[in-house]
Structure formats: structure tokens, C-alpha cells
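Take a look at this one chain, the form predicted alone, written out in C-alpha cells.
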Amino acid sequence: MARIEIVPSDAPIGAEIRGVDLSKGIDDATFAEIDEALSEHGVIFLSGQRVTPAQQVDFSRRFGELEVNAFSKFALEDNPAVLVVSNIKKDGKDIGYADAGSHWHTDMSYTRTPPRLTMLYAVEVPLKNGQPLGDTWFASACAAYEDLPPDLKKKIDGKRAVHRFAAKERGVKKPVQLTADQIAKNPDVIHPVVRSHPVTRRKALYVRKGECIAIEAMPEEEALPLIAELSDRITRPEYIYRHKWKVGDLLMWDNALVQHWAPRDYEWPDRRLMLRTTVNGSVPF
């Protein structure tokens, strides 16, 4: 068993896992420590990794069944479970999903069983004056819920929100062109406004303006401002962990606990290349 070290960030979420070389494989006991750290810290990362797409897939599968992303046209040709997230162009065309994460969200909440976790491996990171660009920001939806005033907790208790894949105001920098087939395969779903973590049972807010279009049994003129208020509470500065990428970082986040955003502070020909895998989850409760 490898001796690992878990170093929490200064934020309510985020921790570095040290002492692990995934290219050499890990035993079950080491994996169990990593798995537990993910549920506790919401975001964890391992630096200095040198893994192949196949090794990333094998590691991801230890957490559960892999999910094929709705934008699978940007997946690796020989491995549809690996999504290329990149601004790199070849012959004038994007080789990957360039605008992934360009608004605050929780991954694929528009599905019946949203992902348990998402994993990104940094292959290329843009730099300016020696400093990395393309940080990813994570917000603790759990801490935000725990700090809610009692009257607001009571107001949202038991409420359920409607999540829409084809929401008109997703807040993306460049609107993503959705096909009729993509929309048909992703009908509206309804999830709790407050969900419980499937392992720890900690509660977290599970709404996002621009993604949620309604709350059941609540007038629109009341529901939309409430969704906006809860969304803004999640992304308050005190709940944020901001990850500065380095080549070789392998980072994963728990979609039951956190929301994230990847602002674009770089432009082509600055190169950014990430490989993403997604592990399926369960029906939120």
C-alpha cells in the first residue's frame, strides 16, 4: 500500500493527494483513501501524473460506470469515454469541446442520473509570463446550504426544480449549437432543490440559474428569483476553491457537492488541452 498524504486547501473544498503515481497502478486500500477524500473534500487533485487515456479510463472505472458526454463528437476516436476539452484548432476547426465549463454549473444535471464525478487530466496548459491561465473555479454548494438562514432552508425544504438541457439562457460565452437529436435525447428532468450526498448524506444546494427553469408548484415569478438567489449564494467568494493548472494535474470533483466554472482568460493560439472522463451517478435524493 502506498503511503499517501491528503493536503486540504484553505477553502471549504479542495485537497491535494500526494504520494500516488497512477501510471504504476494503485491497490484497493489506496484507492479507498482517494475515494473517501473525494466525498469529504469535493475536489481533489494529483500533480505530476503521466497517464495514458487508457490508464485514465481504468482509474475512472474504479469509481463507477463511465458516462458518454452529450458532446461526444469531441471524444477520442478510439475511446468514446474520453472527451477532448481544448481550444486547439486543426485546419481551422476545434479538435475538442472549446467552451466546456464557460458558465457556473453542475455537470449534466439535466440527466436522470447526473454524474457522480468528473475527471480532468491536463495535457497542455496556456501560460502568460510564466503563469498558468485557464483556472477552474469550484464552489461548495454544501457550505452554501449549511449557511442558509433557517427561514430560507424551511422555504426550500422538499422543493424540486426542473432542469433543462436546452435552457435558453445558459450563460455561455459563445452559445453552443444544439442539434434536434441532442435535445430529444435529453428531456427535462426534476431533481430536489437540496440533494443529499449519496455517501456522506451531507446536504447541498442543487440549482443553477440558466439551467433550472422552474420549481414545482411555485409560480414562475417566485421560482426564478429564488433560483437566482440560491445560485448567487453558492458562488460567494468564501465558498470558492480556484485551481491553477499544471501539466500533469489529474483533478476530479464530486458533482453532488460542488459547482464549477472555467472562465476563458486565454485565446488561440494559446493552447489548452484536457482529457475528461465522467463517472455516472444515481438519482438525486
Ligand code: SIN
The other form holds:
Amino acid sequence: MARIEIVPSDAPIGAEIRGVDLSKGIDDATFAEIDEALSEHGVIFLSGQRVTPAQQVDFSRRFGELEVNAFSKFALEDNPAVLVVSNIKKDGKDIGYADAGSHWHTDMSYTRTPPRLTMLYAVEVPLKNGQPLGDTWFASACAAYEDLPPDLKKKIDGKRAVHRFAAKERGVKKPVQLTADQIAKNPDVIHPVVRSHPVTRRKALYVRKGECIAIEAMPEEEALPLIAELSDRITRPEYIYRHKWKVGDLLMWDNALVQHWAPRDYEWPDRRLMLRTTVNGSVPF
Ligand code: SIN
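Now that you have shown the form predicted alone, what about the form predicted in complex with ligand SIN?
What follows is the whole complex; the chain from before opens it.
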């Protein structure tokens, strides 16, 4: 099998993997290189792919067990591990989850074991004057941690934040209407403010304003501004990799290293269609 090429972006995160055709399958050595590249670069993508939902699921499963998302009414009928992320309407109704990622966040930090990685396969990408719309932005929470002033690093050392599924202010344009059942099934969870990557042990900030509602043993008037400051540091321009989508891109991100945001700069009848799979993670430490 030909060796793959890993081409890092200009940002502190993000790399393109070249020389792989996922529809033909990959051997264990190639998979190991891709897996390692994800832990190193936080966001990786393979362009020009033509995969079926079943092939995406098979590839995703090599990274671990798959999650089924809370908003699973948008899962593919014959493949419930694949979530449709789309603004497309059929008979006046959304065919997919239209507002996914419309605020900065790391996936499902409100769960005890947030997903290790999330994967998107671009099926339709809106264009304006030949340029893609609907970019996804990624921020390096590890570079943001590493650049913190020493006194701030000391201040947050060993601290734990409370993450709330139903946090009121999620910074979204159209907040998702949660059912009482969804809220009851997702009690608050506590995670370290600085988490270590499960493979590399690299440290990263793991808080987000609007989703973290407190820091243990810290008064609210101190904790909320601190959460806001750390959140704003993560999304500074120097830590951003912005992905411009092409049909056939298959991209994944490591939720222990990056936060992401998908601003909606396109409107129906522009069409954007992504198929998303999510791989289980472990308890952050
Ligand atoms: C997501 O946050 O899962 C969706 C991101 C995107 O649609 O670009």
C-alpha cells in the first residue's frame, strides 16, 4: 500500500491526509497513521472521498464504539449511527439537524464520557460565486492552554467545572428546544478545567461559556468571568483552523483538543448536507 502524506495546515491544528481512498479500504498500518495524526493535529481531513454511509460507519468504528446522538430523529433510517446535519427542507420540514454547531463548543461535554471524535462527510456544500459557504471553524484548546500566563495556569490547576446540558445561554441563534426527558437524562457533570489528551497526555482547556455554569469551590462572580476569559482565549484568531468544504471531504476532530463552530452564512434554498458519525470517548482527566 502507498504511504500516506500528512500535510499540516498553517494553524496550530489541522492537517490534510493524502493518498488514501477509503472506499477501497485501508490496512491496519495506514489506519494507525491516521489515528496518530488525529491525536497530533486535532483536526484531519481526507478530500475526494466517495463513501457510502456504511463505509463511513465502518471507518468510524475503527476508532471506537459509535455514539447515537440525542437528536436522533435526524439519524439515517437504515443506519442510526449516521446523523444528517443539513439545512435542506423536504415538504417544508428539515431533513436534518439544521443548527448543529451554531455556537463554539466541544461535543457533548455535558456527558460523563464525551465523544473522542466527531466525523463529517460532505455530501453537498453551498457555493457563492464559486466559493464554498458554510465553513467550519476549529480552535486549538491546547495551544490556548500552553500560551496561558503562568499565574493563570496556576489558578486553574486542579480545578473542575460544571457542564450543563440545558445551560440557558448557549450563544445560539435558534436554541434547540429540549424536552423534559432529554434534560432529565442529562444531569450536570463535572470535568477538569484542563484536560489531558488520553493518548498523548497533551493538556488543553476544557471549558466553554454558556455550557459551563460553575467552577467547583469558586464563587460564581469569580467563576463565570474566568470561564468567559478562558473561552475567549481559546477562540483567538491565532488558534483557528477554518475548514473550507469541498464535496467528498471527510473530516474529523478530536474533542479533547479542539472546539468548533459552524456559522451559518448560507440560507435555504442553498443546500448543505453533511453526514456525521461520532465515536465514544472516556472520562476526561
Ligand atoms: C457539528 O457541530 O456537528 C456540525 C458542524 C458543521 O456542520 O460544520
